[in-house]
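Below you'll find only one chain, the form predicted on its own, shown as structure tokens.
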Amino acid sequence: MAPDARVGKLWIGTNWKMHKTLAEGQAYCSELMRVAENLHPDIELFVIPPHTHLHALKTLMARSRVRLGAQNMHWEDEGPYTGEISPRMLAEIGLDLIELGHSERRQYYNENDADINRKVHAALSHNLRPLVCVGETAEQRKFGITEEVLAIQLKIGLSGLSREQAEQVLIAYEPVWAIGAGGVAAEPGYVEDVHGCIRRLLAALFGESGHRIPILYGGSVSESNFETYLDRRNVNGLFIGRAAWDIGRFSRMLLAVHRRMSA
């Protein structure tokens, strides 16, 4: 197995959400760095911890190939926004990625596509690579409007980007009904169909550049099913939740991907 030629790399990473103390995170990342040393060079590996861990983990992983990201940020560089973190603050740490638009942010904190668009532009202005999460709810899927929902999220969320800027974006398709403790794993064929839809939307928005934007799948990805998703067209990586929080399980998955790509 090799990544899509136009995308070039296979992206695999995890968002810890509100889990792991700093000490636990340091132990996890120390082992992850050890595993990463022997992985196929076309695997782009990343981890997204809580904000409080970022500076210490960046120091720990300064010479590692593992990319480090943040879970959210404000779009302003500074201002009277109690409890928020600015892109300038995150860029100062030396981060690589910024996760934007996760369904939990949309659901619990009322973030909308226009907010996400402002954050995408702010991230790019500080050389942070946006990882933009999109996905439909169970009700939207039931009514057959998945494609329309994704089109709205992508058209607004990526509005105003040049083709060159668009190539710096990552998309994570995370159907809301498939994530979290009660999530149901999506059928690989369904994931392939939706990723194809996303690819067509990106190509319509950005031409050939739309074919170079990595599309990752996330949603009840596990040690038993992750390879079935990687076999599907336009799946350019995996954004793994709780299955990757245990470094032993995550390492086994990464080594399996390495063997597939080296065969």
Ligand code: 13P
Given for the second form:
Amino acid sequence: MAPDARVGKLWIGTNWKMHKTLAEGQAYCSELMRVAENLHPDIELFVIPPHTHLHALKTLMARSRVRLGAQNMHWEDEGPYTGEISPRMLAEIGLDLIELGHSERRQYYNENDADINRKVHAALSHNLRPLVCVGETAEQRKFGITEEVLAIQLKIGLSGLSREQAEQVLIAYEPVWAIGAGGVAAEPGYVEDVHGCIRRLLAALFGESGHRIPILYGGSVSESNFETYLDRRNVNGLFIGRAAWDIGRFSRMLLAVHRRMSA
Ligand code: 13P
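In place of the form predicted on its own, the structure of the form predicted in complex with this ligand is requested.
Below is the entire complex, every chain and molecule, led by the chain shown above.
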């Protein structure tokens, strides 16, 4: 199994959400770095911990291939925004990625596509690669408007980007109905169809550059289903929550991907 030639790599990572103390995170990352040493070079591995852990984990993983990201940020460099973290602060830590527009942020903190667009531009101006999450709700799927919803999220979220900037973006397709404890994993065939639709949208917006943007699937990815997504067209990676929070389980999944890529 080889990654899509135009995307180049297979991206596999985890969003810890609001889980793990710093001590737990350090133990996890120490083990992850060890596992990462022997993984196929075409696997791009990333971890997205809570903000309070980022500086210490960057120090711990300074010489590791594991990429580090944050779960959210404001779009301004500084200002009267109590409780917020700025792109300038995150860039100083030396992060690679910034996750933007996760459905939990849209749902509980009223983030909208225009906010996400401001954050995408702010991230790129600080050399942080935005990982933009998109996906429809169960109701939107029921009404048959998934494609329209994704078009709105992508057209607004990525508005104003040059082709060169677009190549720095990653997309995570995370249907809202598939995420978390109450979620149901999407069928691999459905994921392939939706990723195809996202790819066409990206190509319409950014031409050939749209073909180089990795599209990851996320939502109830587990040790028993993760391989079913990997052979599908336009699935350029996996974005995993619960199933990757145990380092033993995540390592087994990574080693299985490594064996498939080395075969
Ligand atoms: P789960 O894998 O726990 O469903 O969460 C996915 C997710 O939200 C990744 O951002």
